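To begin, one chain is listed below as structure tokens, in the form predicted on its own.
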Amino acid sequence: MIADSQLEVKNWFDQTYSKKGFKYLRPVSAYHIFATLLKPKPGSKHLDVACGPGLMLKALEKYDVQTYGIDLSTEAIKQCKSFCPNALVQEGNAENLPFNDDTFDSITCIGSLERMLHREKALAEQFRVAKSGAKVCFMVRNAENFTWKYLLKPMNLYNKKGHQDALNLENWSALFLKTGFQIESVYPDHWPYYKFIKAFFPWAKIDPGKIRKFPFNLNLAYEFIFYLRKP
């Protein structure tokens, strides 16, 4: 079930998948760092929340697990089942997640929950369906991030259609740590820095999947990365 105020975001999504595609997000390779903290066992299952066309599931298909995604958006999840045709893929409301208590060994949810208009409900949803021990990563805008806190915030450029919003660190560990979730780690976004090392450096080998340590605070991050578990 989709309320009336998600429809705006559904069909921005919509738009926007079906006239950029993939060009709207990041390539494959970004995603292998949550692969790397996540570890996933063979033959595991695995849940990404607001899957879109599967980039992440195309990430973990070298894991040998079995790969869940959902998504609001109905072009998104007609494009992952062609990318990622052994994945089970539905269209649904992370909201209101179509699945049973304990089911996933781990979960992601990838640049989206700052889009999700309540949040705590998402987030309560991938608890219960996560089972005990499951390891779970997000990645999520900090509020802090010049570009955010100086431009696209104060100058009205974000995108409302789509429901862009975001954080600091303090608001989103605390966000966490109230739905339940025990927070292992938390590291700066790491992709940034490979489209600086490829433009600048483009001779040099990279490993996109490698975790990272960076001279700079933090907080500062473009986006944050969390390592979390359900105890």
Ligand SMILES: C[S@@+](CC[C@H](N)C(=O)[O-])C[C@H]1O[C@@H](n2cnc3c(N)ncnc32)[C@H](O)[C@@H]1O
Second form
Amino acid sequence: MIADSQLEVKNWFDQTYSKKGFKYLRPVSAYHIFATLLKPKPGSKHLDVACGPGLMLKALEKYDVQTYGIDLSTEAIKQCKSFCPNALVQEGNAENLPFNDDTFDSITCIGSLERMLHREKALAEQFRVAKSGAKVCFMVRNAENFTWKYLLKPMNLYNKKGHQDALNLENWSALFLKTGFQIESVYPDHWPYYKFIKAFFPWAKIDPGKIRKFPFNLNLAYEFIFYLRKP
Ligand SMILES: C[S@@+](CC[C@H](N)C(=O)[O-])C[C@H]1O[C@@H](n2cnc3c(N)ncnc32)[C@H](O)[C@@H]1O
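Structure of the form predicted in complex with the named molecule, given the form predicted on its own:
Following is the full complex, with the preceding chain placed first.
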């Protein structure tokens, strides 16, 4: 059964972070690409929605911005507070953000929007708390990717308790536009490519913060990176 309550999703993430901690997620270096896209100005305010244990917030430390994080999971926030002691983080639901309108210069929501039970509500909240002109970055799962389309979904192997889900490029784009965001650019998730390079050419030097052009159709991407703006 797919998770039908927020508590079920929260419990699943609490248990996963307690058991696996950072091993459940990518390393900090995988988050530099989002910071490259946003180029946050020193002194600006950044919010990471569904911050988990704080990998995105850690990647932003060198930019000298005031970082804020929010996550449903008590365990994620506990780990985040010790990993990123300078960030202002709190437990909470992305569908009801505890911030005033027009507060943030930039926002990220990485690998998490598809985990939210009411994603339109969560998006409307991010739009509300973003300043006019704010830069916003999402990483979201592609429903057309081979793994999702032919393995996880048809074989019923996807994670239901953690509310795993996916949409295609057209549907994600429509959702962001409907909320009011402008789409500046869309990229394929670069991390699977780096994992491939590391496995077969371990001596190769990789800059995971660099935005690259790939010679394949965007629809094949494992996940999409959307770079948006609030007009
Ligand atoms: C796959 S993890 C990604 C965490 C983090 N963004 C990262 O990339 O390291 C998904 C996160 O979404 C959080 N989450 C799911 N639904 C949420 C909601 N409604 N409000 C806030 N956080 C939520 C979970 O607790 C979990 O930490």
